[in-house]
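Here we start with a single chain on its own, the form predicted alone, put down as structure tokens.
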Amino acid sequence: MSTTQPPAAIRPYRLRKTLSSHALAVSCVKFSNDGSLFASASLDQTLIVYSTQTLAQISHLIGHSDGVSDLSWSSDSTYICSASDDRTLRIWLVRTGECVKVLRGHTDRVFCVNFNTQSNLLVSGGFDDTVRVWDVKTGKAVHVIRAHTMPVTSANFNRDGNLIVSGSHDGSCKVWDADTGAWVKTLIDVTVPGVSFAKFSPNGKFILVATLDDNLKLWNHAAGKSMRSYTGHTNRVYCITPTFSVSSDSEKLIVSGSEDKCVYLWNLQGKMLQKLEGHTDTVISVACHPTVNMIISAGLEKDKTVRVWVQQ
């Protein structure tokens, strides 16, 4: 294991630990909200949740008959939501990996899913090419929105829930009514490269994009022009998942996997300042903590692990 060293701006970020706990490629990890838990999806049709403090496991998410593509965390850390190949979306509670719901509906497989901040609703895109809302509740749909002509990579809400962005292999992102389910409007549309994440900044002001030609910007949606790119990773084939590194005692970052096994740091301004390796196949997805300086990322199938990186 070792790490392209950093320039002074930030103290270097090291691996604590790997988990090699799945079976299959891990398809993504996700800190709780209040930071104190992880947990990993998994092509084993499996999720793990584990302690961050000790990197202990908690609990064994089992029930999907089919590969997770993808989880989220309820606001208040109690559930979590996972999307899977079986095409249902899964309602979990965390501590006793009880399954409380189960989300039928989509006819394909289910490939993302994200609460609101409310945890009222949640919204999921799938291989149907649609874009849905669900009443956490009721486990209905409220909507269904024929986002997209081909499927859909990424949905998020904004951290006011009143608006969704969606992003497609067909090479559009989409801004949607999160209320009615109206589109509003298209920040990207060409047919190449797919658009492989899209997700609205903690802010709510920008939207960060990633597009299948190793490519990361920062839009400004309302002004609809393109701020930033985030470039020197290698991203065509899978859709990599990144974020935002928000921590209180650090400057902000945004941090992506790669397909040349590593991890990548750069600051807003799209400077790189880290370049974490380690991983033995392509990191598909990264995770930031709310609060301290540690990075969860995930590897696909040659590797299989998720490690845990922390500032030295």
The other form holds:
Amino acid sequence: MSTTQPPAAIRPYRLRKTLSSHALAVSCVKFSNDGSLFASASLDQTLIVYSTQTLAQISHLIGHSDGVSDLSWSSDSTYICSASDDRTLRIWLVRTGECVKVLRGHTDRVFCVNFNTQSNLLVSGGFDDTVRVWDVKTGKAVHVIRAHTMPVTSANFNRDGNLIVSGSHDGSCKVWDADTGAWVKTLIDVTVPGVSFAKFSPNGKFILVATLDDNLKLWNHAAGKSMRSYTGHTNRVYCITPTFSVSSDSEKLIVSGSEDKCVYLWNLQGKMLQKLEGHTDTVISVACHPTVNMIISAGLEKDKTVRVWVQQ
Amino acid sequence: MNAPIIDPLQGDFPEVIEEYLERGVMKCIAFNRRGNLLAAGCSDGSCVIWDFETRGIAKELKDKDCVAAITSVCWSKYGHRILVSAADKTLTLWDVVKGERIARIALQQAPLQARLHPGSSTPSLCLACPLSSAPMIVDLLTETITVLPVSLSDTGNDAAPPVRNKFSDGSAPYTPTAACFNKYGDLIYVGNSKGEILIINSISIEILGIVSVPGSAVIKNIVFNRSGRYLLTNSNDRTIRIYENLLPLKGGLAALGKANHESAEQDDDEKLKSAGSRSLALFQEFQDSITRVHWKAPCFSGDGEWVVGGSASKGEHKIYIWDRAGHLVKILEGPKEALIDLAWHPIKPVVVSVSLTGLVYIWAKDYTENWSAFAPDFKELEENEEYVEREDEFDLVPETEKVKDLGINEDEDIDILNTDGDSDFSDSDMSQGEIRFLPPDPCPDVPEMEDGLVVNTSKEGEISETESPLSEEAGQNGHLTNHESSPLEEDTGGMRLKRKRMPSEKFMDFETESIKKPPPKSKP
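Could you present the same protein in the form predicted together with its partner chain, rather than the form predicted alone shown above?
Now the complete complex, all chains and molecules, led by this one.
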């Protein structure tokens, strides 16, 4: 319970490899649940799946007719779902690289997508201001929630799959009941700044919210109170996706990209531990391996690379 | 939940039919432990597992050997196995994840009900109750059958336990009996045709206690609630009785054995009766004294607070809900088809009933808008509260900062990984290997059919639209929905204005309250 923290005590990360496989800006990178694979999505309309072990490209998922903004792995790492500016979501079978299903319904670009833990439902948010819940098996939209008044930047299930948190440029962050699509709670409802990201913590008690005023906060959603604040990075324009690092062999971290081309690492209390430099443009997305201390990050247009960082 | 006056508006029980599931003719249902999967046995011998969240079919267990109607379905405790009993006198044990048959055994009579032993995660022992003879314990892997005694005279006072052998039949014909395991499977409670409950050691088959049910009528059903604290019997005298289980949940067998030993009675019969009175105490009786209806498939709610029973009268689909203290709180009426099976969801206030036509109806609470969700600091009040202002409330510069004490220690270390444990499930610590869900495989798209594929049945996956009242498009409060008029939208199919998944038109008449239906509003 002490408030004075000892100085940064993690082993620093260093760049292991730079993967330049995309032709345009990379929008998202994510590890699979077991960590053996990771995938990147890009504005060049394709997704690439890599092996974590060899860092080699395994498959190239082609099929979208416009840039891809987000991707999500199913729990057993069999399927990837991607959200694209062509207004559709596509479910891909990772093993073969073929597109198994196309989900249509959004009336404007789809910006974010996530599976629930059971992987029988998908939640997506888009520029049409709606949050949609889809049945994976049939591809039909189970709920269409008119969630916000401006583009939805982020939509995520909690671990149990009964709640959805959504954030939007309209400045609000709302929690919904996944079974009925009913509105449960509003976490923030100021109009500025916009909420660029919202996600539940692994145990569902906290929500990590990024706002477009260089702020990253951890909220206790039952109490509706912000518990911790993570600052030092720049986030004014892009929807940068931060993440939790919960690998078992070390301290829990919050990792985020930034518009100053660096990757920031904080411990849970809010102290910045390290700044990873190397990208040549905004770092839009970061992902942490579930068990090993490895971070991957993606850079925008002037960079176009996926960088892999490991500890010394 | 122990309010003396039950307000039906506050209670946590279902009210209206939310949806129905259709697939062949279903005969019996069972929820898995978490309530996210519903297994249904059909008249064609197959067992369908529904994903309760998406209301779609997750798996089908079927093989060509069994085509007779399924009479009962039972999950193993952690969801690995399903036991199915069929009208062709067989019991089949299935592996859920692989979808393969593990074992099948044929009995002398068709079992009406079969229950897997609740004590282990991969049980091979089960309890089977045929229509007209004594219940038996069947070991599906070794294929041994042990018949249970149904009355004291079966075993004699202290005779050796009955011989275990294959295909032995046992007691007198035409004695319908019901039986069930207690929570950990060490004791079996048998209800016989004389209106007695026999408590039997499930391993040694020794009768350890007897309880006489008042009325001495044939006991048709006997079932525990999920926590094992309460036992329910359904007798031919049209009464449902609730007994409280006085034995400790985990050491029930040992406690009963000890009670027997220490018992002062000399006569063995008396010993058993006194042991029985120390294990079960009559708590409450339910009956409908006006219509004197027989009950069918009674059971407890997931938390044991409510008891639900279906009316066995043909031609009506009525479900009665009582609280445990005996007050009738609700009668749910469905379409005019007889009810054949009933189950309450383990966690949610949802009831599932099977009708004679083979449809499975899902009853849930009527959706009400949660107005306190609109802003972060809105709070719901139970009743009007007088607001007392602070001294400096209207000062331009308040002296004291408004301090909201929410009882949260800000300096406490944040823990993002650990949960408090599932409060709903008392042995979640043992459930490491539990099958929590069956991951689905998306059905591959039929290629290149983008137009006119609108199949908007109420079977699987209907859409609901929820309006955010702060939306500028809506302009007014509450319950407005807008049309989606985009050509790319196959799913909304035009004019669907449902607030949540709802069954097709023919069920509108049968809901107990009318659902608020917003007027159509065209997009400007």
